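Heads up, the chain below is alone and in the form predicted alone; it's given as structure tokens.
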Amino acid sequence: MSNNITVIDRAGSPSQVEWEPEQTLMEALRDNDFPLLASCGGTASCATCHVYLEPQVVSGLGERSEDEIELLEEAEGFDAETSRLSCQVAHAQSLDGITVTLAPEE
């Protein structure tokens, strides 16, 4: 079952998007034409899919990998409580209804 999520673009405008079960969050954003470069294709080796999630969503996702932490800490606009690489966020029914905000472009 797909999730319905709200995406806030870099201009601050919200959009409703469907997130299919076989997609990572990055793939859902990219496939809905949001301007994520996602240059590494989802291997957590760049930070061009940086997004902000609500703190309670981030805490429910579990620990970030060391690679993700390292990349995020170097990313523009890093926020320890809300930043995630969208390529590292797998679909889960518990994420239905979340709000995702695109981080500033580097």
Given for the second form:
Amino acid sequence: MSNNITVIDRAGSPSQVEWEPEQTLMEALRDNDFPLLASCGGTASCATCHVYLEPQVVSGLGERSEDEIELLEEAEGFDAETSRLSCQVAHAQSLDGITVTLAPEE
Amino acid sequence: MSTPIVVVGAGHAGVHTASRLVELGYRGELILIDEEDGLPYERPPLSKDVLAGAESHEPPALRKQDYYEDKGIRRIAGSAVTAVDRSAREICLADGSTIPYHRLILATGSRARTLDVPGAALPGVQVLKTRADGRNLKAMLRPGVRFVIVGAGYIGMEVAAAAVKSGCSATVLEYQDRSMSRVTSEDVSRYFEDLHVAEGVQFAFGSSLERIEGSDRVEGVVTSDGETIPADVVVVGIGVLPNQELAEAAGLDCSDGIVVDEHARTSDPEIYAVGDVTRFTCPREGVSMRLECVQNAMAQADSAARHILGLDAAVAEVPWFWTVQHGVRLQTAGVRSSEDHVVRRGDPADGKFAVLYLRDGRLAALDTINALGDFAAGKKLIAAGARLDPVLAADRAVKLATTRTDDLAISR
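Provide the structure of the form predicted in complex with the partner chain, given the form predicted alone shown above.
In what comes next, the whole complex appears, and the chain from above leads the way.
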């Protein structure tokens, strides 16, 4: 089943988006026309799909990979509690209804 | 109904151009023509996850099936464009039909360069560029199969890694004296060669291929040293050629690539070209180049879409490239030159290091090996044209961004 999520763009405006089960969060954002460069295609090689999730959502997702942490720490607006690379967040039913905020562009 | 914008080619560059047009507000007719059948797909995984992975046999789609319909992008798949008629402003398809265009974007990409030696057409000789090539090669990766790989560039090295991982033998022939010599420096080449040798790959440097032997299919190769190496499969990874024939026949300026300006516009103001097929002048270094990478494909797609819609140009990301071999990731940002001052940052023995390329004191390019923090920081420093203290920058304990010597001058 699809998730319904709220996405807050870089201007601060919220919109409702459907996140389909076969997509990563990055793919859902990209396919709904949010301006994510996502230039590595989802391999945790760049930080152009950086988003903020609520702290309790981040802690529920488990450990970030070493690569993801290294990339995030150098990203603009990194926040230890809320930053994630959206390409590394897989669809899960438990993520229905979450709010995703786009990080500033690099 | 307005005359459509037509995109020819559905790799990263073509698909991204169509996507950007829609994202940036274009609501007219939009047609994406794909020579291949099926959904447009990602190419980098073909030589990486798809080949080396146990499970996945197909590269991921660039966009899901519904995307194109939802966005009003009409997709024509399995159809080749045979000509561009600039005076009639239309393109011709292989079935004889024509499609008029208001603006045309050529995203025809590149093709694998093939060997011009006796035996090159024998079954078992394989390049790796398309989904079909990937399927063919994947089917050959069975234990005991003997691979000879011509060319120690990214593709050759990735294929060699996948081959030994699958229980095949792999010998890499390279006419230069080291691997990946076009894209990286000696430290990095040697590091990766050691890695490959430890996994069972054999190298023959300074060696090229004279001929391929076999009656019905490949049985062996004869090298320039006169050596015969038995082989069941020969993979040719010796670079690519731009698919510029359509543009050339239509009279557009071409010079080992379709020549485009900073807006991705060709010599015809109604025709744009994007991605691997283009040649352009690098705004940072002022040199003419072709760049075979996803970053360039996406940046030019964005430039073309913006220019067509009359929007301001965006600042392009620094070019970057990556390869994964035996699970080790090499990422390169910027384009190095053999004259750059090379600074090694960290020790290869740690399995985590970077190599910096300084040009006139500023960071022009860098390679990172399992050091993504340095990659992300370095990419920004390159974009800023930052000057680095080479002694400080060599110390991995010091954050790369703090080794700038021009910080105050820039920020004040």
